[in-house]
Amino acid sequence: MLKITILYGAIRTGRLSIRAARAIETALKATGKAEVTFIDIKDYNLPVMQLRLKEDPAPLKEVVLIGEMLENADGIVFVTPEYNNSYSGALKNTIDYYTKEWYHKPMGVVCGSSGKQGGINASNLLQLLILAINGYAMPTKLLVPELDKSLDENGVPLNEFMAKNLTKFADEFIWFTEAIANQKKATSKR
């Protein structure tokens, strides 16, 4: 079974965008290879980053936990609105504090927006932090347009056209983290 983490990275009153985390959640689980971690970030009230986990003397027990997920995570998917055509500023924040914990990850990115586009220009530069941040980008992404008519409040699809694309990704995602994963358990054997 793969350990899957979401980190959802919005915080914002009335987020429309929880929708998309709970349907990839859901969906990631209904492969029936999946344990998910559900990480809401609106949970932990992280102040803005001003040292790194790593180099923290006395770090926010909420900071050591969320590391620790992520830590122990086979595989990450970043959710996230896009607001003024970017990730949500709180989603990077979150980022910010780690390090090693991205090392070599699989990660995939959900984007949604109220708008016809899903979130595609988060996506992109999503993307290009994964690169940065040493991790392995999953070359498709979920991208939820007009959320409000793609999913309900509990992530449930509300057309043939969303449910497939989140299926897709998911199998994709599995399909992605378990080549990597056992890549790294061979690897390491030697």
Ligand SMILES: Cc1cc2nc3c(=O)[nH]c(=O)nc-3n(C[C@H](O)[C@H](O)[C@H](O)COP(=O)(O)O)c2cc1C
Second form
Amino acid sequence: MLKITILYGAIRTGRLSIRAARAIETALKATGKAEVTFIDIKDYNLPVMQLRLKEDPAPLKEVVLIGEMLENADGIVFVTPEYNNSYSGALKNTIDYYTKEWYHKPMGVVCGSSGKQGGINASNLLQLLILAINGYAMPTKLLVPELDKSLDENGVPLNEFMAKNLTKFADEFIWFTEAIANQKKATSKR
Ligand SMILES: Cc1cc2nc3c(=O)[nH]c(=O)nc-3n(C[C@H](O)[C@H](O)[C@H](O)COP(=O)(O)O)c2cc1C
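Now show the form predicted in complex with this ligand, given that the preceding structure was the form predicted on its own.
Whole complex next, starting from this chain.
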């Protein structure tokens, strides 16, 4: 089984993008090939980053815990709403705490918005951010337009298009993660 960690980065009261996070969690589990760990940043109340984990002599236990869940992952899926044409500040703040936890990890991007573009601007910027943290960005991403019409409260797709895209993204992310995990095993790279 592959270990996949979802890092979901909206903390707004009434957030709709939780639907996208739940939907991809379900789709990844449905592949039968992944153990999924779900990190909801809202549960951790991280302060604005002042010291990265590796530089902090007395890190918060929440920061350590998230770091372990990231470090243990074979692959990471980021889920974010689009705010002001970018990913959420809460997600970026969390990402900034970590360094080696990201290295050489396959990473996927899921974005959602209330409009029709599904967070395309945020997704493009998030793929660039993945390169900056030394991750491997999967080219295919999942965009969820009109969050309230595409997915119900539990993340169940409300139309055929969304259902197909979810399955396609999950299958591709498993393939991408497995390929890199196998190569790491073969060469003992971390
Ligand atoms: C601060 C803020 C900025 C936003 N900027 C954008 C934007 O640039 N593009 C967009 O499509 N939607 C934007 N939205 C609307 C979000 O897409 C909408 O709130 C959606 O439900 C996803 O965010 P949520 O998970 O917080 O609900 C913005 C929302 C907020 C709160």
